[in-house]
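In structure tokens, the next block holds one chain alone, the form predicted on its own.
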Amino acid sequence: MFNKYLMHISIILILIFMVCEISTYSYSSQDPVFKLVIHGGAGVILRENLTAEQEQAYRDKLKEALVAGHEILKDGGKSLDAVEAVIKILEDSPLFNAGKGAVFTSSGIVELDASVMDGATLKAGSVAGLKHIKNPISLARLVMEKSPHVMMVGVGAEKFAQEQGMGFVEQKYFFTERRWKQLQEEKAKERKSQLNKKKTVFNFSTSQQEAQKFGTVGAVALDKAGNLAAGTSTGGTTNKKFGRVGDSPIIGAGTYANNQTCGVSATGHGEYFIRSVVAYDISALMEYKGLSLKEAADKVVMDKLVKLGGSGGVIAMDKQGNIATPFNSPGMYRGSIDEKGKITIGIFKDE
């Protein structure tokens, strides 16, 4: 009788153990959240201004970048690796104002800026005024990981690149006929305005501000380990002068990442984004006021920035994988991909 009782107790214990094991397995086998969101610039991007072929080219390149980043994250790669890989693809495309497709300065050269930030450690790297670096985002990451500094500029940054074994490219690599034509158009407008004495050399035309200023590229990624990372890269503004640097390489303005809140990459009228500290402001509203990602991003981009007079947008993601892509301009090249590989791409305001 006693043995029979022990046998029943043993069976019950075994069943309890099996249920616990099944429950644990079921929980651990759930796919972890990992996502990626990217942008290719914001501005007056209207359907009537893009041919069907041009629109498809942008969508294809955004998709290519998203798929590449997704593969890294799916295989357990770091969010930093995904951000760098994605931005390099966009930098190598002549479609966007970064790397190969960068706009020209007033002196007819290309100067590039970029930054990256690790949400797990709050470490960051930034570069500005580069003239011979094919992929500025990679140098920004080297500054973060291989130097005691956060930001390096110009000749010094390129000397550091040489010390790190990074190859150089000639300025002719960055030449594209489209960007050269844009520069000539802006110079012609500038000369006309000077003759009319309506504007000074320091002012930009409205069409330039709206149509050509927002070609920045960027990415925010969340990996399986729950770490966020963000990065941004740009060629700046057509006909920019006197060592002008925008928000893209400024940590807290154009780029920010914090595992406790969100990752952000901005694109727009850089001077306003610097003054508004846009990327950090979104994070701060979440941290100190308890706003959701959408609430914080909308408040900064659709309210605060608009009141100041700035145009553009951001891509942002929080630690749960929620995504926000607010922009107050007519369009923004943007896209995202989730852990299941579902891709969403948008260009125009109504998408």
Second form
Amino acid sequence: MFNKYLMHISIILILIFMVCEISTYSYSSQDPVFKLVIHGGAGVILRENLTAEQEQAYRDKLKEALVAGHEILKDGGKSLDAVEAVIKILEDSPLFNAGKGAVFTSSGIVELDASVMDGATLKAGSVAGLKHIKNPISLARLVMEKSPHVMMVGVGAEKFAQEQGMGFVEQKYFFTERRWKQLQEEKAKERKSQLNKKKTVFNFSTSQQEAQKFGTVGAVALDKAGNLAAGTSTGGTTNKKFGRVGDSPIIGAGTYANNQTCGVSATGHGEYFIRSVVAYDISALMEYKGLSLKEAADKVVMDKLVKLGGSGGVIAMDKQGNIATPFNSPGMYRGSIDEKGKITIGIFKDE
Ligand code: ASP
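Structure of the form predicted in complex with aspartic acid (previous: the form predicted on its own):
Every component of the complex follows; first up is the chain already shown.
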């Protein structure tokens, strides 16, 4: 009888021990780190320019994307899969300047650019000047995985998409009233400055900023296997001229990932980001000078880029899961989620 009693007690103690083990499991410091950081564009984003509803809509969409990416990473999915899934959500939202809701070129059409990079292999894929692809990030990934090339543009890129069985959408799919109005405003400004006999051509540092033309989207993920991936997708800049391509599809400027250093996705004045080779420069400062992620990202965004006159920011993550999101513009839509599911979202400078 006493033995039976002892046996029961032992079984109960074992069960209690097991439950404790399971409940502490999800918080163990031994577990692999996996994280995700995203952006929805940088620019003149000020509280006074956003209604409470608009602000909430941005926060909700960023949260939705973060949660979707987290689910993939939590289940042991690849960082590349998380980056693609997250960017697709943002491309499908009319809130951001990528996919649906992208800005218009000077000829009143939408031309989309995107790129993706795998930090484990240093493979990359990029597309530019797309007119009929709903999710440019997925085509960038196909270029990386199913072609011998890194970058494909325009008609050729769309022919490749067709070969890969990707569906096409009409230009009207991308249309939003807000972006159309922005284009008209920009054209009116252009006409006015022409009348005033001022130099008109593409005064990026003033009018582009004021019009809040940015809204590019990007993501950097670190998966349980320790692999980093980064991706960026954009409509470019409002009223951009024929054939203009910004930094977003340029590997090393708008996007970069290397497991040995970091993953980076940029947003801002593409021309300056190309000239500063922003994303690769952050990685190189870490690789060759031993700078920390924060030091490297701050150096490039808050110092080098500012001196050149470029405005915008980056999201960046290193192989330990440290995150840096410096920006020198008034605001940047951004967010991150860690392995415990803790979400951080910011829009304005003071957050
Ligand atoms: N960097 C993008 C470009 O210049 C624009 C942006 O980030 O909003 O095309």
